[in-house]
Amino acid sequence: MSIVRVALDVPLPTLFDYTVAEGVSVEVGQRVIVPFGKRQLVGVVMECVATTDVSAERIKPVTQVLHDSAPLSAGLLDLLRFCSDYYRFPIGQTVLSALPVRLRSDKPVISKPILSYRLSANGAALDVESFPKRKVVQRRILAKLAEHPCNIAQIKTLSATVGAQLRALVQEGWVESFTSVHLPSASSALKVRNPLSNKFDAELSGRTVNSIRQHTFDNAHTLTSEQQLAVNAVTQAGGYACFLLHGITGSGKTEVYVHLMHEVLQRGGQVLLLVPEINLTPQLENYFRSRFPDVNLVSLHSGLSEGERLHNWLQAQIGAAQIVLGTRLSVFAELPALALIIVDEEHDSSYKQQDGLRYSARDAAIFRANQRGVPIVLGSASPSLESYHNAQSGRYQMLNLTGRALAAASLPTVRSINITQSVMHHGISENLLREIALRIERKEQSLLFINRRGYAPVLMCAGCGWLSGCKHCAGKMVLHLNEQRLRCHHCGYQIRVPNACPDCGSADLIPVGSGTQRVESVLHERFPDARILRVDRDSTRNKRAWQTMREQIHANEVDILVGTQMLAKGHDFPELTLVGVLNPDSALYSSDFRAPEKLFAQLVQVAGRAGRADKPGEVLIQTAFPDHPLFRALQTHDFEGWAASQLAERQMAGFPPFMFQAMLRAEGKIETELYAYLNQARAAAIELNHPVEILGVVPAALPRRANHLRAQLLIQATSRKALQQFLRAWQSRLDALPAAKLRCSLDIDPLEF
């Protein structure tokens, strides 16, 4: 009998060990279902040995082994591992977190095949412009399947109602289906090569390399010099290479991916594009699809469903998908024959994950192209300092985008509007609804941006100062005006508004601040006429909300758009010229060491909103601090004279980039309990005498959230080696504290406090 190590989805740290009967086959990476205690459990086999240390009588043998998937791959499992070592993160909840949720089941793997659609030869005959013109999607749909068969997530783009009126097109006849590739199942899966070595002896798929190398490629745009320059550095690495695409906004960052893309293809390799948000993923999946139009681009992100996600990660893994396109999670989809890695808004914090495994996408895509020797490209208008320091001392290589892509398109103008020295109404100065006046005269559109949504941040009593604090949380509870509920964005607890204070029962409660709901009454009053579009949480969570007010946007509907951080990164809306930006300062008293940083960010992504096309562009940031060097700068689009300032406070302070950290996290109903493991937790890390340094336990920013008591402990060392080496001897004294009560949780490299 052979001896198969297994990774299951339990907190443990380690592999467990199970026999294989004669006879039966197993591989690394292959799924089987193994007995685990009273329970049968999905796991993935990650060794084949032929010895072990565990008694004969207490191994049992593995159930069945799972033939409907092909095994994961050896690269994929050392970046697991890799991902479970650098994280401290068990090693079975790492790999099987990577996997789509059915993967993880033991429900039968069915292949099906992919549908695309063509003409049928009476549609081909069809004259579009006689197909009657209040058929509007229908036309849409003969029109684009008369350039060349889609299948039928390139439809999807032509309208949110194309299903229906797709289906009535193959009734009547017009429109058929056929089957374009098959996904293979695991005894056919086949060795696929990666373009850039010199390994390859198989075809992919069933197609040859010549077939896989001929695609449309849209090549309407010429590359400016600078971007010509872009592409050619990273086409020319011949391996593994990071490079710091730093493009201001509208400079094209987008048009060097493309024809990094269309390189990549052109020998046969696969494209992984990672986006920091969903909402940013229709709008990037459309515009790639209409430049690479016979190209099989497929995404993977948390609004799929399991059975999509299951699909498109299929593809992906034998090769079939060439363009990945996904959030952070993708970062581990199976691409035998990746050769290109592109991380766009490198700088965005939702890369890293905040839950259960507490990795960087960003950082774990720098390691899987490492790991490939293939190059990787992260894009930014503000890269993250961290990303810049390493540009800077030569450890990434650095590609500067100055000037914006189209020639009649500038930098918008930025001012900044002194709150203590204006009129103000309600939040919005009298300047900036004057400047929102003209735009609406110009029929042009304008932009309010507060990172706020709700109607007010609190509700307050006028007689006796009470807060609509929430009774699960140290944080208040939001004021929703239009469904009359108080809401805590933490917790998720919610009531309805009182009619009286709950104290002194006085009923003069007044809103304090301002949130999405509130700026949007507040112009609706001042500008009754104007098409106004509120974009937040709340107005996008329908499943077409935002693709429906992205078209609306588009087609010039909307005079005024009042929204969040959804609108700051990644949207082109020609006819935007102003952005106005409403209390930004509440960053600048944070206690966060990167709040600055994020804040800097944010405003440039929102302010390159503005003048994207032939007309100009202008921001108007109110503050109280218009002197402030972050808003100086801004005005002054100086990124590298910021970066420099922010860096040398940081090497002075020893923060990140200069310094590397590790926090523990503690939650549990109990004080005593709470600040008695991590004061033990602290002590063993002393005594263990390495070179880090141990700060003090102390509560987190939110020290109480949905009725649990939370509380951390920093470590801090002067190298990544020095801090792992330290991380590997205290988990060990960590897993033998007692904390049953408590909820635990070890962040490499955090970026929340």
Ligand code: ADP
The other form holds:
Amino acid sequence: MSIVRVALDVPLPTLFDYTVAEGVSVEVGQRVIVPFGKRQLVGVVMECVATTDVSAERIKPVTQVLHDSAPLSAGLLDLLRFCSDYYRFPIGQTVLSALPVRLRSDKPVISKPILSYRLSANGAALDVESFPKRKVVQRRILAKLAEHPCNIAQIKTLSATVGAQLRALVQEGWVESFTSVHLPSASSALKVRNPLSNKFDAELSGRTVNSIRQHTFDNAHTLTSEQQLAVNAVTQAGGYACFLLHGITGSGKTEVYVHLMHEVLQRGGQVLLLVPEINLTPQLENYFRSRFPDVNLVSLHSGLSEGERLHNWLQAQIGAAQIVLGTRLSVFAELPALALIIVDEEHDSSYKQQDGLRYSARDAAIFRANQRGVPIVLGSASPSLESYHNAQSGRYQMLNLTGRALAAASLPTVRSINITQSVMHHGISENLLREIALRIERKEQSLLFINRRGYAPVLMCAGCGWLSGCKHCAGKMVLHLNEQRLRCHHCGYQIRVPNACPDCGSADLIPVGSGTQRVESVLHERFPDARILRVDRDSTRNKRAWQTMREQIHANEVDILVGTQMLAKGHDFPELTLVGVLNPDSALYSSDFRAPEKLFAQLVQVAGRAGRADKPGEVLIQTAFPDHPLFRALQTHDFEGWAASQLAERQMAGFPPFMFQAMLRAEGKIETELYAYLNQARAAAIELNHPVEILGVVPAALPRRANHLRAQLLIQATSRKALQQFLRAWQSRLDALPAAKLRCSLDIDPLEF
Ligand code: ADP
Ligand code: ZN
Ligand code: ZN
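Condition change, the form predicted alone to the form predicted in complex with adenosine-5'-diphosphate:
Below, the chain from earlier opens the complete complex, with every other chain and molecule after it.
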């Protein structure tokens, strides 16, 4: 009798043993249905073993082995085991959460058949030259299909109006459709070799993987010499190497990615491109499709429907998808022919998951590249200090792009406006308003960047000093004047704006500080004829809204943009020549030691929006500290100097990247229970007597959220290994502590404090 050890989506840090009936074959990586308590759960076979500690009376048989998708590869299971161990998260939940939802359910995976098109016998006999010249699109489709059959996505790259033309060709009998089911079955196994790595042979099941074929490549630009050096370095890596591509905004990092992809695709490899923002995926998808018109590119992110995500995941698994573009979860995609990983905007904090498996997709990607023996490129205009430090100490290889790719585009000039010496209009200085007026005259665009949505961050009573606190949280309720609401951004609680102070009855309630709505209304007053567009999470809640706004901006139907960091990332607005930064100062005295690093990265990004085309850009920063080194470094575009000073400070203070940290967080309704748990955890940690530093139990930065009190305990060590060893030992002590009514979590390499 054989026994399988199964990963299940339950919050216990173990695998579960089941028997397999005589004659049933089951492989590691396969999905199975097993009884668990009164339920039937889908799990993944992690090991096949001969014996078990579970007694013969208690062990149960596997209910069913699922054959509707290929088993997970040994490589992916290793990556997941590593993540479970490193991030101290139950193995079963780690494995299952990496799979598309549909693979976690026991419903059979019915992959939608994919409709493809090919020339009919008549069509194949047709001489395209004899086809009417005016039917341009139809001629293009015929020429394309003469090369090879295509699915609809591939045909759509030819023209926007392709649908009707294709139907006409089918009706007239030149083209026929057929279905190809990209459903991997376990019947015929075939080996696919990773063209770059000898180390790794992935076992694949199912249909034949596309043979290596020539693809069309829109080679739009001749690379600059710096770009060429970067491309050469990566292509010559010949195995695992981690590159940090540090390129100023507009230096053409994307062009480097495109050339690297081209090179890998030519050799039949797969590329994984990680991007931070789901908002950016559609435009990037279109961009890469336009550069590689006949390459099969799929995206993976949480905005896809379950069916789409499953389909794309399976495309990657069978090797049919040559480029996988996705947000952090795509780091767990199966990629049998993986030959290159790119992490764009590697510094972005959205690569770190903030709940469940608290993994960093960037770090998991590095593990994966190493495991598979392939190069990885981390790209950024403002690298994280962790990566920058690794590049300086030689663990990563630094690649620099120091000039803008377009000769005409120069870096924007950056100036500070001292708000203590300026005439201010509700948070906007007279100087900045004048500059905006100048841009309106010249028919250029301005952007005001403020990282707060709503009208004002708090409402105050002038009579008694009452502040609009949230009754469920320790934070303040934000005034949303357009909607006449006070809203808590932490827990979502909201109420109508009161007419009078709830404490003293005074009607004299004043909004304190500014958010995007207030900036918008100040601008409306000053520039009544200007077209003003506010871009924040409130104004883009609707799925299509942001897309429509981008089109408006590109069509130059907007004079002034007001927005949060949503606007800062990766967008190219050629008419934009002025960026105003409002209110950046709070980051300078934040208790979060990463706040200045984050601010610097944000300002580099947002400044990079100005003057991308042939018009020089200008950035004005409103601050009470115009001489602060952070703003000085921005003015001189001196990332190196800034990073060096930050790293020196971090080293002095004993912060990452010189320290490795783990945060134990707990939340609960009863203060004594919460602190008892954390104090016992701390006592247990001290008892273990490992070479780690154990800090005190302290309230979280937001000490109460949604009626739960929150506190935390930080552990740090000078080496990753020491911390990991400690955590393994500590884990069993933590599991033994009474914490029934608490929500507890361990966060390794935490980004939020
Ligand atoms: P980044 O991603 O570094 O901000 P992009 O890749 O978006 O920069 O490039 C900025 C602009 O420069 C784009 O319009 C791009 O088409 C153009 N570009 C990039 N590389 C070259 C090149 N070698 N020659 C000419 N133009 C280039
Ligand atoms: Zn009052
Ligand atoms: Zn709240």
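Keep in mind that what you see is a predicted model, and the values were worked out from it rather than measured. So that the term is clear: the rigid core is the largest set of C-alpha atoms that superpose within 1.5 Å between two forms. Positions refer to the first chain, counted from 1.
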Residue 654 C-alpha moves between the two forms by 2 Å or more, core aligned: no
Large Cα move at residue 172 between the two forms, threshold 2 Å, rigid core: yes
Core fit, then residue 131 C-alpha moves 2 Å or more between the two forms: yes
